[in-house]
Amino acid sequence: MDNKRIVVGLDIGTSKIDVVIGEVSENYEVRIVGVGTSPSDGLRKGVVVNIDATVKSVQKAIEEAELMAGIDVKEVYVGVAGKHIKSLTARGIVAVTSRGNEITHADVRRVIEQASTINLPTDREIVHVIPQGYAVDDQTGIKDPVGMNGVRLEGDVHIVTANTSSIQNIYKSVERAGIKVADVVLQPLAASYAVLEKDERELGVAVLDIGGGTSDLAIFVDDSIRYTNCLDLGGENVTNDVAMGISTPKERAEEIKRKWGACKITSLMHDEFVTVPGVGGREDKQVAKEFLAKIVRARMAEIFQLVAKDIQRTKLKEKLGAGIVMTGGCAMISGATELAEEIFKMPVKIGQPRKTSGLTDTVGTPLHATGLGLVLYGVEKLKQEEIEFGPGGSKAQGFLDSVKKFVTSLKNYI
């Protein structure tokens, strides 16, 4: 495997460390060959708190699949989420000087580069810059305006900044591991490579990203990212309602959550218990399942009911045609979807991985959706690279390191 093109994805979680492995083809299709998870500790609700215990969160779920898959990780895509994670719109407008006023890539990177010189503090830092359309002199809502004419070439982007420390800790905390970081990706951003079809994008339609300490959210219409945003709260928060409910450890409520958790209560529950073990010598306890259900759907809908207000304050609601897409542990708790939907009133799935061979099995469930899709995010960089500079061309002739942005296409998804 040492002459195959590997790509890397490392979900770094507030509950859980996913490494997936990718073995590129010439054609860029992905085969996953190695896939590795471990508990994480040092972070809370997406940051770094602790650099030595997110090492070792790390390195455990690097030598998993690394034994899996029979290679050395030197590289890796790295998810990052968290409140520090900030979004925005701009626009850049340039004059297009080719021979002919026929409008180039030249031109294109250029508006690109403009839009995204904007004013930060000294302790944010861009992430992503991701185009939206471009208007060429009056014409607007176009796609690629390369070959067209015109004399005023104007693109819209969406910036996604971070806190630049907890960037700097992520980077620190991986290549501590002894393994080097590609780029980081937004986690919502990288689970919809994984989880979304180009007519899902087109219609329009969001992304909900149940974490175990934050809920992140993307919105894509017309193609295109829209909005990005984070809540706090997640599966972490359903596990210590649970714990603090049934009087039970966390590590136990955990796997009651996942093992008897529903958003669906139903006239069965009433006659149907759980054993909880005893606290402190306590004897073991029988506790009703719906006892458990109401525990569980109370802190559900509340996260479904804040991720709602903040679609409905993005006025992009009544654009959401393919409705939203669920993805996290905690979009495969019983009842979920249907909770979702009626608290959203649009369509809801749970998002299932994709567009892979290899270890399908594994990673085809929400719980692996940001790992498979930082695989992809950066296979497509890769494809862009490749096509841009030639085999072997590096991100490094580009303009856009020049200025240590990526631009993210969101056209041509593997």
Ligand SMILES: Nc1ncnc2c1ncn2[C@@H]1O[C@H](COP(=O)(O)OP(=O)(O)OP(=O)(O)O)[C@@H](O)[C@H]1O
Given for the second form:
Amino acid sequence: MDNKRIVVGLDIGTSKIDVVIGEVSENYEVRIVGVGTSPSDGLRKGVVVNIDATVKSVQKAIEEAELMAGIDVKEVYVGVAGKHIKSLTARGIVAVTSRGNEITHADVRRVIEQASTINLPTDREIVHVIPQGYAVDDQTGIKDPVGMNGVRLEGDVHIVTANTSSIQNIYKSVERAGIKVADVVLQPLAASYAVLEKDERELGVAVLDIGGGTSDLAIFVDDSIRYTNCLDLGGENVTNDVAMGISTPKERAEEIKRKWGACKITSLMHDEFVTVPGVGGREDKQVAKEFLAKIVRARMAEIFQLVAKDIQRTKLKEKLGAGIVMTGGCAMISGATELAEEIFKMPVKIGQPRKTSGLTDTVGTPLHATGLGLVLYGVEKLKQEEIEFGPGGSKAQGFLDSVKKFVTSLKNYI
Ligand SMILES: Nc1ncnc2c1ncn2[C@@H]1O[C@H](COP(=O)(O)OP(=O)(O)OP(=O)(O)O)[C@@H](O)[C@H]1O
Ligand SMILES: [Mg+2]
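Following the display of the form predicted on its own, present the structure of the form predicted in complex with the ligand.
Next comes the full complex, and the chain you just saw is listed first.
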């Protein structure tokens, strides 16, 4: 492991804490060497509401992953989501001042900085500033303007902002577990690193991560990120509906939902029953699978319809040539892709994590897409820093801090 670097993703989800440890080779190939998962009970709708409970679950998941990998985790990339996340697009314009009007890295940095100078209320902060594309004089649609000649450089950026206290609570929960936060990353952006292919991002695609507490969306067109949003509905709502519908405690409803829940109603279901234990001394009862499927389908349909409306509002729907890639635990509900296709009226598939070796079977499910994506995001960041400053140079030059706000040029996916 001598020349290998370690990059760790920590997905603090509403249902579970997920830790993925990646070992990075000299040419930035990633081998997954440790995975740890622990149920989380300190979160509501993607946001930390109980720090002590979150610290305990984080520690548990980290220990499990450390044991598997045989290393100590020191630093992690952490995911953030929740309704408090907002995104917008902004534009910066600068004059190219170098001799010969050749655009340099410094000009690009200036234009991004200018675009990201936005007025924010004191309780909000910037999580990401992601370059979308540039224009040089009147020529638009440029991905990398460095080396081009021109007098005016324009840059569009996608800015993601979050509630400051929510971010601080993430830092607190991780640091109290004895670990440093390398960076905070928007969860659907992280998931996109794990499940999207470059050609999908070029063609136009949306990542939809339906977890326990939230449904998170990220839209890519022409290989750049165009829109992000987090809805506060998810699998927990489905579980609650099942619990209410068949009068059973949530834990049992969760189990029944995972085992028998479906978004598709088939004629066979009519005559098939699930035994539900009675509560408060009542007798066990038989619930028709069709009834169960109707409950699950109704809530999943509501989530898809809200997301579909959101996509419609962005006016990007017609550009999603590669359709929708679904991740998160709810992607695993039987018939979810078919129902989604019906509602979105476009192709929908389940995202398959990619480009890694090692424990690929373990992380190769929609449940680990964000955790794995956080590792791949971290590796991409490491790569960009080393290309610009040489191995280890980034930290020595304090680059990490300055770059925190505008890393990820998505064209450089690994
Ligand atoms: N095999 C399965 N079949 C159906 N549903 C499942 C399955 N596994 C998990 N789920 C559901 O997925 C949800 C959890 O998904 P996930 O682990 O992606 O959420 P999370 O990341 O913890 O939460 P969030 O991202 O919303 O904060 C739960 O509601 C759970 O019931
Ligand atoms: Mg999640």
